[in-house]
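We begin with a single chain expressed as structure tokens, specifically the form predicted alone.
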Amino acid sequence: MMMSEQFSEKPFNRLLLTGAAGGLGRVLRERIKPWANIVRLSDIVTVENIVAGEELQVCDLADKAAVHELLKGVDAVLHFGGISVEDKFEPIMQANILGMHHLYEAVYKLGVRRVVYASSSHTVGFYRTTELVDADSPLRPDGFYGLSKCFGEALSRYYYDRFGIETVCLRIGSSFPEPRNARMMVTYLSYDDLVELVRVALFTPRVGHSIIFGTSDNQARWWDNSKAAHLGFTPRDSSRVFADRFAQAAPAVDPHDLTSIYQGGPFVTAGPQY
């Protein structure tokens, strides 16, 4: 991977973290500091309390020129920016589709060689909870948000095949301090496991274009990561420790409740009602 010309005792001189004001961005902000001399934090809103070793660059991903400026001097990108919930198509298109294109154009033109992309399990949300899905399973997005993440995965694949830019797409499940409901007993990704997932995605010497599901070592599984074994991701946490809170972790499926039939849960009904 291409490093900055500046000598660095840390693996990277400058890492870019987009979406730094978001929930996962705030977690990563503190944890990635040992990896770089400078962590460039970016979001569409300001990020508070910038300290030594950090720099702030407010940026709207829909602004092509601003994104190009954002990528200058960057060694690698942790792309957690954009809209992270279901919404109308237009705002998702601006941030997650047009913004993704702007990011990769800047990555290509400025010679950045590695992107870690926060994709989502909602790229396959319309698989049933009785099915096991892997990286080669056909995409089945459960809304405009999931659809935008499908675009991001396809776009990053194009930039790898055409220009050799390596990307690891993290199909993140539910990353919170603890599961919030029975569904999250399956999709739970602890913060420590999230950081480890990002670490292996960033530091594995050759990743090509890889897709990996972001989940801890939970008892029930919807996703098979065997095709991402080269990344060496070994989650250490599990939702098992919260099992007493959700005695009905695998309840009988109501045939009339789409949110219990499909892996996407509430996302499958969250969009516009036609």
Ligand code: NAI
Given for the second form:
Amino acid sequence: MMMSEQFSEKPFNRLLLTGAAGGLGRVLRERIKPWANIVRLSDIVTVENIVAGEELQVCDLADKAAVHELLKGVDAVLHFGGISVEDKFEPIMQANILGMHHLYEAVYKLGVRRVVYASSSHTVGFYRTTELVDADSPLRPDGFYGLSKCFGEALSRYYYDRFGIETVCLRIGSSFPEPRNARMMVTYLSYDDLVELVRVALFTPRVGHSIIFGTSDNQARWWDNSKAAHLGFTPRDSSRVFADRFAQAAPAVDPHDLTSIYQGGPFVTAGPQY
Ligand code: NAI
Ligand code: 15L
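Starting from the form predicted alone shown above, please give the structure in the form predicted in complex with the ligand.
What follows is the entire complex, opening with the chain shown before.
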């Protein structure tokens, strides 16, 4: 276990949570408190109502010096900050590409041993909804956002191969209070299952460089997690409980609608129209 102080009351002395003001950051902030004496919350915007056991460090991931400061004294990182939807390349490059490089440079220089990285299923969004994808399937990003997550996965792989820094890449499906459409009946990851996914990524003794898809135990599946069995992730929830809202367990395919043909759904056409 990565304990920086021999007599820590909790498993970690200081955990860093980036993206702490975001949707998943707000969930994790409340749930990871038992894991660390101090949770360092960071975002490009301020985070409200800091309480005992928390500290705030506002930081733009695109600012290399600020990111280096951010990582000082940190035992492990939950990296949930950055642009979380499709956008123009430039802002994605600043937050998700340069930002990832800044993070890992600081992680390496300051001797942090593990990162839990919020990747995305949009690394493989251009597989068809009729296909089953696993961690070794070739990448098929569905836009600049998905491409930036592919970069993050490859960057973290390099830092593991070269420097032994462990990363678990969480290819999160759709983590919201409930599914918002028929596609999310397949991609839904409940908040409780998200917390369990982060927990196994952080506490499994040896993870090397791992890639795992993040969904609940939904009826329809596009992703096979057999290559991440060593993490022992067992989702407890299922989108089945929302079955009365949607006619089918998976979205119907309309051959004229790319967003229904490919797993990435609306992301596959959200990018620039040439
Ligand atoms: P979000 O957009 O609510 O939160 C992201 C946070 O990152 C925001 O608070 C934003 O202010 C911050 N941020 C943006 N640019 C930044 C920068 N340059 N420097 C520092 N912070 C910056 O997104 P959400 O839903 O909480 O997702 C968190 C992470 O999980 C993201 O990396 C996202 O790509 C990933 N993810 C989320 C999924 C979901 O279903 N919620 C699905 C797949 C991946
Ligand atoms: C993502 O990667 C996004 O961060 C999130 O906002 C959702 O749109 C999700 O994918 C999804 O595919 O539903």
